[in-house]
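Below, in C-alpha cells: the form predicted alone, a single chain.
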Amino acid sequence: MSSPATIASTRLKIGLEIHVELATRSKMFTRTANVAHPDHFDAAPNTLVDPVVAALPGALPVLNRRAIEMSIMVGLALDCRIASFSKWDRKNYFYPDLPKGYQISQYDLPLCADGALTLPRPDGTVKRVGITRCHLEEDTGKLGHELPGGLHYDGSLVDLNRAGTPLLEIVTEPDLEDADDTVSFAKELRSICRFLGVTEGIMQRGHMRFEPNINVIIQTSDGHEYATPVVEVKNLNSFRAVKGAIDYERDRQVAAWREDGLVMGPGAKSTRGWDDTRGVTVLQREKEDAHDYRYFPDPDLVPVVVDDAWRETIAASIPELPMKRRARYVSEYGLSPADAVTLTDDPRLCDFYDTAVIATAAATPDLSGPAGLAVAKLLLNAGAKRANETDRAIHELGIGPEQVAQLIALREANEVGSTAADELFGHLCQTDEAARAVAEREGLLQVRDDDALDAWVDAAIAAQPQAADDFAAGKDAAAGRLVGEVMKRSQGKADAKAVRGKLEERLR
C-alpha cells in the first residue's frame, strides 16, 4: 500500500559495478589466447578453449601474474590501498557458460580496497566517488541465440572464447546521484583504463560493462524517509545505455514506490537489463545475497603476496593520466577545456600530439605561441577535417609528428598561408617526404615577388571597386574581400600579410 503523504523530494542514490576484461595474451588461469588482446578478438567461437577453460577433470589453474600487475595498476591510479596478501574463492552458480559451475573469483580478500576518483565538473565544483573494491575474477563465456551467417536456431549456443579472461570487477561507494555525473565517472574511468593499456576499451565488444546499483531516496510532505529497493541494472555496454537506465529508473521506482509503497529490505533487490530500442528497464531476477553463492577458499591456487618491492616497481609503470594531461594542456599551452578532452580521448592521439609538442618546439624554438597550442590548431582543424572524411582517427592518417612540427615552421615562417597549409597537410598524410619538399613540388610555398604581388593588388582593386572605396574610407573588414581576391588569383601563393601592406600603401 502506498504512503498517503505526498513526495516532497526525490534523489537518487548510485552506485557502479565496473567489469573490464584486461587485455593480457593469455587468460587469467591458463596460457590459452584471450580473446580480449587485439590479436585474438575476432577468432572463430570456441577455438580458445583448452582443458582449463573447458574444465574437464585434473586440468588445473595457473595465475597469470601480468594480469596481477594491471589490476595493481588501476588500484593505484584510482588511489587503493594494495592488498599485501589476497587470496582466491570459488563463488559457486550454475549457467551454461560456466563449464566448472563455480567462477574463480576474491570475496573477502581484495586485491585492492578503500580508494576515490575526483572528477572535476563544468560548474567549477568536484566530485568525489570513494572506490569500495577492485578484485580479480575470471569472466564467463557467452550464450548466443543465431547460428553463423544469422540463422536462426530453437535454443541457445555456447562460445567459450570469453570464458577464463581475466576481469577486473571495480566496485563504487554509492556516492554517485545523477545520470550526468555517472556518466563522467564511466568515462574517466574508462579513459584511465585505455592510459594504463589495461585493455582497450571498445565497449562494443564487452571490453568495459557498467552495472549501476540505482535506488531513489523519496522524502515526503510529513517528514518521513523512504528508500525504494535496489536494482542493479546488468551489463550496459555504452555510456548512452548507462544514462538511459537511470533516469528510466529514477522514474519507474517513484511511481512503483506509489502503488506499492516498498522500501529497501531483506530479499528487495532485483535486476533487471536495459532494452535500448525501448529505452525501458526489464526485470530479470531477484538478486542473490553473497551466502546464495556459497563462497569458499580455492584450494587450487596459492594467495598473491605483493611486497612493497613489486608494487613500487607497477607504481613507477603508471605513466601521466588523461586527468592531471587536461589540467597541464589547459594551464601550460592555453587550450580550452573541450580541445584538451579531444586530445586525451584516445591514449594514441595523445602520445602523438606529445611527439608533435616536442619535434614543434625543437623545430621553431622562436614560435610565437606555445607549441602545443599551434600543434592543437591544426590537429583540430586540419586533422579532424580529414579524419572525418575517412573514418579514420587524427593519428591514424598517415601523417607523423616530425611532419607536422615541419608544417607548423613553414606556417610560422610565412612560407605557406592557411589555406596552402592545410592543402599541405592532406599531402604528407600520403608520403613520409619532408613538407618543405612536397610544398615545392605542389607549389604551395608562398609567392614574395614584389613585381608578383603588386600585379595580383592592382588586378584586386579593378576586381573590387566597392571594397577599395571601403577601405579607402576606413573601413577595415573590406580588406577581407580584396585579400580574398588576390588569393583567389594567386592560387593561394601570397602571403596574406605582404597583400594587406600592399593594400595599406595603395588606399591608405
Second form
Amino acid sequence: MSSPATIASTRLKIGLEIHVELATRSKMFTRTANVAHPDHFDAAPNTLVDPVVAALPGALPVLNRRAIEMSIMVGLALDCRIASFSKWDRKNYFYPDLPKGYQISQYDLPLCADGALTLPRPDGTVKRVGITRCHLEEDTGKLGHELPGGLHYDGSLVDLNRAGTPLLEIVTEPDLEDADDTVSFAKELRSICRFLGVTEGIMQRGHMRFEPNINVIIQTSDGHEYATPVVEVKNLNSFRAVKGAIDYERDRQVAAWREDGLVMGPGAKSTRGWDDTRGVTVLQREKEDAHDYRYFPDPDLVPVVVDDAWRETIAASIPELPMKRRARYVSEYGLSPADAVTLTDDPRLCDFYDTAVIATAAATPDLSGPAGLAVAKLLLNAGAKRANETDRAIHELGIGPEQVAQLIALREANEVGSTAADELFGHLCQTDEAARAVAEREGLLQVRDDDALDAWVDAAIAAQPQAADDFAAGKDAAAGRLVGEVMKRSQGKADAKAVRGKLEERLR
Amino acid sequence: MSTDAPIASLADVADAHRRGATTVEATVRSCLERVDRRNDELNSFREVHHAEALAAASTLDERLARGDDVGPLAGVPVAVKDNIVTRAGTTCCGSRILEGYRSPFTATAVERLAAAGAIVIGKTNCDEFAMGSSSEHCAYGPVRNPWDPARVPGGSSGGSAAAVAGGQCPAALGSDTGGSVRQPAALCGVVGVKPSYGRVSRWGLVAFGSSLDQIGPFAASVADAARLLGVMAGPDERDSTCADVPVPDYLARLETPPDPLRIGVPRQYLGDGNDPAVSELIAGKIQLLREAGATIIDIDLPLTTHGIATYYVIAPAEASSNLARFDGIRYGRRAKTGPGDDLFDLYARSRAEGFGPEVKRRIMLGTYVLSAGYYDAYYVRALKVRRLIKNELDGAFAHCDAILGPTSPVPAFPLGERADPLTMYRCDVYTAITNIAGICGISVPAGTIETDGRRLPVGLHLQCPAFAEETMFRIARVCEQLG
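Same protein, different condition: the form predicted alone was shown, now please give the form predicted together with the partner chain.
Below is the whole assembly, all chains and molecules, this chain first.
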C-alpha cells in the first residue's frame, strides 16, 4: 500500500540505550580482575576466569559494591532518583557466552531512574534528553572464530574475560530528533563517564556501546501522522556509526513506508545491525518476538539498600563535570568554545589544566588577563605542537603544572621572549627543574645589558646599511629587519623593546 | 537393628585421638573397611577416598604427635553428599551430566569440618541434583536402607543417612531443600538437621533451590549433630545469603532442657495422611514430654497444607535456572554432534542425555511457572503463600518454643513403590515448610514400628525459629532421652 497523500514532513524519534562497561578493579560478582580496568585491557583470552565466572557447580556471586557506587555516580550526574532499595533478577537464556545460562540484571527495580541531561547546542539553544533508567547488569563473554594471531578456527571459541564485567545500561526517553543531537548526547555522556572515572571510554574496546531505537513520524499533506515501526540498531561503538545508522534509517524507513505503509504496532519492532564498511543497516531479527527471559529475583543475592549516608558519600566524590567546566572556561577565562572543548576532552588533561591555572594565579597574581587564558594559550600552542610531534597527550609531555606557572611568570615579566618561551617549554618537558633555572642554564633569559645590546645594534647597522638608512629616513617598517638582525646575532635573547629604543637613539 | 555396633560419640572419637589411645589412621582404616564391607549392599557411597583419607589421617597423627590442637573433630571420619563439591575425588550430583567432574575448590562447610580435624572419606549417593525423596533417582544406582535393603533410605541425601545408619561412618553431610536431610534421617533412624537458611554457607553446594537449600549434618546423636553444625555454621564472605549472626556454643547447655518448655503440636500433623503406627508412636512421645513437665500446646497451622504446592513451584522455578549452566559447553557431558547439527542440537542432546527423568520433569515445571503468562499465577502466588506460611509460623512461635510432629508420614517404603511423582512429593509434607519459612528443623529417632514384619525407625520432627538452633538442640536432646 502506498499512501495517496504526499509526505509533508518527517521527524525522527530516537531513544538511546547505552551500555557502559564500568572500570572496577574486579568483576561485578567475584574478585577476579575486570577486563574493563586499564590494568587488564590486554589480558590473554580466558585468563580472567574463576569458578564464579565459569559458572562452576557450587559457585556463588558476591556483589562488588564499587560497581554500585560507580552506577550511582552516573545516576547522580544524570540527575536521576537513586533507589534506596533495588534488587537483582535473573534473565534466563542459553548462549555459549553466558556461562550460567542466565544474566544477573535488574528488571523492575533499577538503581537509578527519572533523570535528564540538558545539552547546549552550538546555536545557543538547549536540548533536554530524559533518562528513563540506569540499571546494572553483568556483561557476557565473547564468541569468536579466530585463534590468537588471527588464524581461522573451524568452530566457535569462547573467551570469558569479559563475562561478569559490570555493565551499566542507561536508557533514554525517545526525546532525540536528529543524528547531530544524538551524537552530541552520546559524546557528552561519554565525557561525563570519563570525568566520573567510571570508564576509560575507549570506544574501539567496546567500553561504551550505543543502541538507538529509531523511527520516523511522517506527516502527510492531508494532515495525518504515521509512525514507522521502531528499529533497534545494535552495538554501535563509534559516533560515526551512530550518526550513519540514524541518517540511513531515516531514509530507509520513509522509503519502506512509501512501499508498504507499515506503521508501528505490537510486535512490529525489529533489530538491525550496522555494516560499517557499506554504511547500511542490516536486518537481524524480524520481530521482537517477545523473547521470554523468565525474569525472577536472584535468590543468591541480597537486595541493594542505599541509605542517605552512602548516597551522600558517593555524591561528594563527584568531580566538576565537563559541561560545567567548559562553561566556566568560556565565561570566566574567556576561552573560545572550541578551546574549551579541547581542554575538556580528556579528564586528565582537564585536571592538569585546572591545576596549572591555580598555580599560575598563585605565582603571578597581577597577571595581565585571566590565568586560564594564559595557560590555555600555552598548552594549546607550545603544548599541542609537541603533543602532535611526539604522539602523546599534552598532559603527558613531562612538563608539570607548577612549571607551566613558572614559565608564564617569566613571560609575563618579559624575562623570556616568545620564541624563547616556546623553547623553554620544550626543555621543561625533559626536566623537573624550575623554569628560571632551566632558562638561565639554556641562556634563554632576555638580555637588557647595555653593552651587549650596543654591540649587537652596531653590528646590525653595519650588516644592514640599507635598512639603517631607510629607518633613519623615517621608514618605520625598516626597523623589523634591523631588530631581526639583532635577534639573529643574540640568538633571540635580546629584549626587542630595548633594541628598538637603541635604534631610535642611534639613527633618528 | 541391622546396623553394626553402636558408634562412639564424635567427642569420644576425637578425644581418643587427642589422648593417643588410638591413632587417626587406625580409626580411618577401620572406617574405610566398614564402608567397603557394606557398600555393595547399600550403595551409599559413590566414591571412597581411600588414599586421600589415609594421607589426611597420617598428617593429623603427625600434628597430634607434635601436640597441636587439631580441632574439635580431631580425626572424625565424615562422608559428604555428592552435591557438595570437594577438591578431592569427583562431584557428580547423582547425575550423568557431571560424571567425572572434578571441582577446583572445596565447599566452605567441608573446609571448616576439615579445619576442625574431620577426615572426608568419600562422596555419598543421592537423588540426582537432590531431587527426590528416596535416593532411587540416582544415575549411580539406588541407595538401600540398612534396616531393610529392600527399602529406600529416603532422600535425597539417602547415601549419607544410610552411611551413618549402616555404621559406615559416624557423621555425614547432606543437603536439605525440602526435607532431604531430615526425611532420610527419619527413615534410617539417625539424627538429621536442617539449619536455618543462612546458617551454613552454600558456597560449594551445587544449587537446587537457592532460596531453600541448606547443608546439614547426619549423626548418631543430637550431641554429635550439634558438634558438627557448630563447626560448619557462621558467616562466609563467599555466600552473601549466609547470615552474619553469631554462632552460640551448641554444646554448652545441651543437657539443660529449656524451662519452661512449650511444645506446639499442630493438629494437622497427626491426621489421616500418616501411617497410623507413626501417629501412634509420636503421640506416645508427646505424652512422655507432657509427663516430663513440658507444656503441650495444640496449634493450628492451616496454611501448612499448602506447603507442598508452594514448594513445588518455588524449588523447580529456581532449579530450572540453576541447572541451565549444565549446557555441555564448559564442563560435564557434551553430546556428540555431527554435520548439520547446530547449537540448539548440542544443548538439547547434551541435556537430554545427561539429565534423568525427575530432573527433566522439574526443569519443565520450573520453566513453565516462570513463563510469561503463568508467572503471576504460579510463581508470584507461591511467593505470597510463602510469606503467609512464614507469618503463620511466626505466630505459632509466639506461643511455643518448638513445633513437633513426625518427620515423615510413613516409614521407609520398598524400592519402586512410589513411582508416581505426586505420591513421592508427599513425603515432604512436614518438612518442606521449614525450608519455605527459612527456619530450622531436626529429625530425632523416636523408636521403631513394625511394618510387614520388619522393625522400621520413625523420626520425630522439631522445628524452631530461624537461628534458634541452640534451643532446638536442647529440646531434641530431651526428645532423644524419652523412653
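Positions refer to the first chain, counted from 1. In this text the structure is predicted, and so the values were computed from the model without any measurement. Rigid core: the largest C-alpha set superposing within 1.5 Å between the two forms.
With the core superposed, Lys497 shows a C-alpha displacement of at least 2 Å between the two forms.
After superposition on the rigid core, the Cα atom of Pro38 is displaced by less than 2 Å between the two forms.
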